[in-house]
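The chain that follows stands alone, in the form predicted on its own, written as structure tokens.
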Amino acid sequence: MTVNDKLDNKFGGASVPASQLDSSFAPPVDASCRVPLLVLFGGAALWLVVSSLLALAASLTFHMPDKFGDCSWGTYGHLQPAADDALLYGFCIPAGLGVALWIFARLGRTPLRGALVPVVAAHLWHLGVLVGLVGIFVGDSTGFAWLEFPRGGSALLFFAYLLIGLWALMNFSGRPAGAMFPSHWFLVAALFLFPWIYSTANILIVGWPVRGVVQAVIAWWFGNNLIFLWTSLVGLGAAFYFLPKFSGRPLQTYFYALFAFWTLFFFGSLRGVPSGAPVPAWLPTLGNLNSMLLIVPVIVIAIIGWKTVVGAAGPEGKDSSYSMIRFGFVAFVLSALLQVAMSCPQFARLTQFTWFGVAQTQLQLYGFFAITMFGAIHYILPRAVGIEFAFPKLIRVQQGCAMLGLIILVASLAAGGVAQGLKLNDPNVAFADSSKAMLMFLRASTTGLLLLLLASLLFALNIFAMIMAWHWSLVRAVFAAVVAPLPKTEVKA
């Protein structure tokens, strides 16, 4: 038995002998659920590269304006917010589901009942994926941010979460009684965040718009929810179930986290609206409040992270999932005190109109939530499929391409958003020269952009490779139940 396979034994910080655990129910449980994780994954995987090409396609309008100056589809209108939708809908959502199902069935040691539903599911999600992004490009894009998808593929999207969230909810349910951990209050709260706030968003943006200024505030209120709150509660799930793990050492502590979960759910869904905004005062200011006041769950979680992990034994050797999911978590703390820093009306006045609040929001997406899912995903999907990755030497590539990748977005993204606010806030500086000012910074980022589409591609090219093993796997068993030889039968007089 591995190093990892015993640490497989601490279910995400519960001190329960490891005599009590895995070692009789892990193999049934990671097999009830290899189908819907390979769809979950693989589609995944597919729509990161799509996403990593049209941010980069993106990136080039600035530096090649004409480039695709002939075809409106190839506008950064265009090409922007199929990129996050794509990295949104596409990869993060799928790829979140998929590791709290495969958490759910580890915590509550049952196997996926009824797999089918959620591979079915999973094939609706990312068709809704697709379709989404067709309606943006041929301008049917709602227009509202990170809610661009036209109604076809939001009710798609809508139908196929509730299947799987509900399949989840059913492992959930057939946990044994009283056996519940940290990793169960994020994850559990963040499949009922989404149909909430989804729901809620297309409902009144979308379907029957409100009038006013109330529609620009649920779109703030909705953005807020799903981009940093859903994350949050899922990336933060997945890391409380596997830090424990990999370090050998339960969570510290229970009640820390507790705190950390109520905290952050309370002051990060009410907030959204930016400062400046054109509605009543007191909504930029609940905000700003509620985005200061997140210093308290961050410190408690950070503190949480460090007690875990420092000292620790840790893994045998480099264990690049361990290595991602670290990085991720700090990643999180980062994303979180910027939060904070631009909830401040002085800094906000500095860096709001600029590339400041991008570089923010990629550090939440990629940095945090998808780096932390590339860690959970390389070592769940060998063990739900019972194959080893074809090519693991390129899963370290792929973690320095995305490490770096992202240190070098989101550096020159949030110093340029700084060099530009302070030219934007100069009155003798004219608004077309604050633009000029972005270029060098726009010209870094896009070889950020270049390195995240290259692990994006080494990524993809690992999950591929293993759907295409198991198939051919599948193939071998077929053939080989076919020619295998008839039993002999004895026949009596």
Given for the second form:
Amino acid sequence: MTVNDKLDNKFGGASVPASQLDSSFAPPVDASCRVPLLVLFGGAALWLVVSSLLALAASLTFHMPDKFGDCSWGTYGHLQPAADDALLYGFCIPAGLGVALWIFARLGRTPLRGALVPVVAAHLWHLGVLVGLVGIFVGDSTGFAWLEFPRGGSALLFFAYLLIGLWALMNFSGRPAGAMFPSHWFLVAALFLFPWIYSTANILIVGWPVRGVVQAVIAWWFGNNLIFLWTSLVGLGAAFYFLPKFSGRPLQTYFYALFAFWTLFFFGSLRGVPSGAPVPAWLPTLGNLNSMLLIVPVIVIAIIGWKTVVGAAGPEGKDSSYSMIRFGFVAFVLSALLQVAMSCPQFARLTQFTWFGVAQTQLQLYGFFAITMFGAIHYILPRAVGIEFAFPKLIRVQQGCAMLGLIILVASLAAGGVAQGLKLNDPNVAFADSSKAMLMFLRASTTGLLLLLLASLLFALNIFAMIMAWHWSLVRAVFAAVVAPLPKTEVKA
Amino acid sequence: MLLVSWSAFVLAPQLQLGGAKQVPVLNSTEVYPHTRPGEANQGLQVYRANGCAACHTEQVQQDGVACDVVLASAGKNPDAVSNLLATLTLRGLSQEAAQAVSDKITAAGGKVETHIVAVGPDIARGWGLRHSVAEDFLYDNLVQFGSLRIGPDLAGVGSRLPDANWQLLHLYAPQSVVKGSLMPPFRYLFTTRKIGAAPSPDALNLPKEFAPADGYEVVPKPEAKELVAYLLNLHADVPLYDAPFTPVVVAKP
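Having seen the form predicted on its own, could you give me the form predicted in complex with its partner chain?
Zooming out: every chain and molecule, the one shown earlier first.
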């Protein structure tokens, strides 16, 4: 028996069959997270729908550019960044924070105390996203990718994150001594990562801007650390919790995970500047070197997933959370391999400035992270709220739309990116031909976005129905309490 | 760990570049760059606010440099020299090859100059004379590199399309000047109004399909003018130590 197995059996982490997991400690722990999770996931679902709508609108620009000229709210340069930010800040981060809160409480078997603070913070977060998105549309964007939110929005996000992160860490430190699981490392690292990079980037780019190209270097560093590293840490933290839980086999193995964690963190954080950028050459060189070395953690992570899942008994019947988390895991490996490929000079040259990079980002953010979160949220929320989803059948449909839509989107953008790159790199081809080569693929990608919109709507439908059912149960409970005659003991007290 | 990454990508670049100054222009007494005029600087903010960087990059790339051998004078024996030239490759040579070629021509009595030129698809498209370098952005307090080329690179657009009217027409109705353009129009940066006592001198001279109804005119808002001032100010076309090329001097008669 490995160290891991012992710990797991002791603390109900990974290795016990799923059926025995929800033992007596679970219900109070789940219930303690209820309200924060409802706020975090409810807002996330709303922003997911907003993001899908914005992305679809942006994509329509390429079908009929002329229709988008009369109003500054409908211009591509507003729609596209807003769609990206609504996905990242609106959906991914609050969903990840909610899942992390719950995993901490579950793994540590410690109920969340003072839940009011994360509830308020979650509201602040969503308010920050709203302020930020409106800021983009009225022309207050900072102009840096993934960092567009103007000061007001980003300050709210920062403080909301600090509060939620603090509460998660307090819960973490309240766990029984010695209960430390691989998921913990990934999630704790992510909790620290965001405030650090977000404050640095906002202070040095927006607050007291540094000069010239240093701004761009910092923005690239920030973007990579958030899009790649933060989502990888949280998504893998969740996957390393759920995969063993579903497969019924302990995480294979503790030491592989430890190695993957440190190498991922090290190589993953030291990159971001693309080759050819007008900055001192050592910056892209260092970044590319570390991108290539990412192959090491990626292989190890793939092995962990393979050994943990393949051939294991798995849950009884089909479980859509399990399929989604497995899908997300495969998407992670693919996305990270694309990162490695894009750091090779030949391939980088072909794909730079094309839609290929967009495809990779979508694979990371949506294919890996969002779909992993869907799986996790579908598992967590009914337990935390104590109510089943109103439309359980739709979860399968949602899963199908999300996966298929994502595959269409990523495949068409990636293929289009290569087609575009081949033309861009051939000086004898006019620029307009490279756009034309792209157009067919762009239009195909709109189909993918339509399916993703459907997936977002179905997801939001179940979450909102759950929130309503919960409100309704509150109303009924209050009503029952008011109507019921008070028992004598309580009158005395 | 966080500190390592922060030192490498935040602190070190700032230490290296934070105090950067103007640099000398190659083979000249001038320095580079100059601050952008006020209107162009405001235009950069319009560029940011409207998200032009979602579709445009401002970073010309190059693969390397090559040498072009250019005949300065044919000397006393022009026929022999021109016969010789017909048999030689004169463009895109390595330094040694260029030396060999110019030796041959000199031996035949001609006089040659060797020009250094940047090469690569971006250069061939005329997007710039050399790759973009950090110095180009020294005085911009907002750097808009962009990452996706849905539209052409704009780092040198001021040299390529220096006509303010063209730029205004293109912003108002891209398809009026570039057939089948995919760029969305920015009509909201313009006002359409009834022609007053006399037509405004700023009014756009639009082709028929794009023109407003009779008796109306389209005039740019201040933002549109600032944006065009910025676009016209975008030219990174002086040779520098870390991005050399031989400027083409207007041919002497």
